[in-house]
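The chain below stands alone and is given in structure tokens; this is the form predicted on its own.
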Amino acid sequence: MTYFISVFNQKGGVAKTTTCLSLGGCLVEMGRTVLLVDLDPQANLTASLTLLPRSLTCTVSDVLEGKATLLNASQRTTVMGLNILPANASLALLDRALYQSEAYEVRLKNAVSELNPALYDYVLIDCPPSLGPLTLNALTVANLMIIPTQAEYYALKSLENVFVLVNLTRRRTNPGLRYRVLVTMYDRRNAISGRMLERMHDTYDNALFNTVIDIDTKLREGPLQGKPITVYSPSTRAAQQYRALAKEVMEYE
């Protein structure tokens, strides 16, 4: 049975795409098969795996428009067991057009329903940093939403809007949606970060992952090489932390 995970935060720059790529790499390393779905018009996840968004002739946009199947549009990556459904800038136009379509929130759900459940153990969806139709599609199909966030005041304030979206999705299209908050880009040398993390435990303790992802320059270098952290720099602290996250995720199934 395939388990669907959407990675979302309305605030940009919180390691959303990095988390999607790194978690996918860790799950594959643990013997699971993974499909990454790029639903962000910026197509950073696509580019992180050495694909050129502008040159793609078949993307997730074609799948959502019913012009291609998910199986036909997905591509293999250089990492065995890790495939991607890529994106390009055409997603931005589609995001606006979907509002005019009937039952637009279930486009992705309908597309993945045609997949053989034995093909992928996990589907990880990289959402755009906006509360639009593409994000609603991702949350409608998700078993679990991962919310990456920094231990900073404004990052915590943005979580309020995310929780509103969770409740909306539960009422409209996905009553079983669960979520967990992941602290990323954590600076252990910063006393303020420590205090904000304590505040998060006081407020969201049951919703927090135990794993915390520290700042690590290797996480920024990996996409330049077209590889997840587990392949690019497997012995780093960041790789170990994302492996710990993968183990936690597997416990939520």
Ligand SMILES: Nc1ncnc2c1ncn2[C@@H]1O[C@H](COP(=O)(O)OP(=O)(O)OP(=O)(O)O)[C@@H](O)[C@H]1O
Second form
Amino acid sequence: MTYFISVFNQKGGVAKTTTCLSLGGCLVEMGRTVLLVDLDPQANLTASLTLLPRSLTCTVSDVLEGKATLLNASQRTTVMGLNILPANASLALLDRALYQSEAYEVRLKNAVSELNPALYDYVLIDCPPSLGPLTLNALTVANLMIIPTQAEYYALKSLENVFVLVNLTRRRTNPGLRYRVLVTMYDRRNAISGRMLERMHDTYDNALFNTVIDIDTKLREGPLQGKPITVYSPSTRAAQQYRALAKEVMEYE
Ligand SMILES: Nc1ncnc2c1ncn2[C@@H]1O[C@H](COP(=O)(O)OP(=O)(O)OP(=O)(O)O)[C@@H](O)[C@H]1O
Ligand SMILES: [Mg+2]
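Next block, the form predicted together with the ligand, ref. the form predicted on its own:
Time for the whole complex; same chain goes first.
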């Protein structure tokens, strides 16, 4: 069976895309097959695997519009076992148009229902930093939602909206949706980070991943080379931390 994971936070720049790419890299390293789905009109995930978004003729937009199958629109990457359903800027127009169409939240769910469950062990969906139709599609199909966040006051305040969305999705389209919060870009030299992390443990308890991802500039360099951290810098601390995350994720199934 395929396990669907959506990576979402309404807040921008919290490492949603980095988490998709790195976790995907770790899961294939552990022998799993993975499809990355770029559901963000910024197309950062697509660009980070050296695909030029503007030159693409078939993308996730075509799949959501029913003009292409998920299988036809997906592409191999340079990493064995890691495929991508890419995006480009056309997704921004579709996001607006979807509001007017009926049952727009189930477009992705319908598209993946045609997928052979033996093809991929995991589908990882990178969401945009907004609460629109694309994100609702991602949450409707997800078994697990990963919510990356920094251990900072404003970042934690913005999680309240995310939990409203989780409850809405559970009521409307996906009663079985689970979620886990992931602390990213953690700065161990900073005492306030430690205090915020303690507070998060008190607040979220077992909804928090045990794994914490530290600040590591190697994670910024990997996408420039079109590679996940497991390939770009496999022995760096960030790669090890994302491997620990992959193990935790595998236990949730
Ligand atoms: N652990 C980390 N250490 C250092 N830099 C990081 C780390 N994680 C992510 N980054 C960097 O932070 C920036 C934002 O990360 P990323 O693009 O993954 O966030 P995002 O949540 O997907 O952003 P958006 O909301 O715009 O889609 C990027 O430059 C990325 O390389
Ligand atoms: Mg992103």
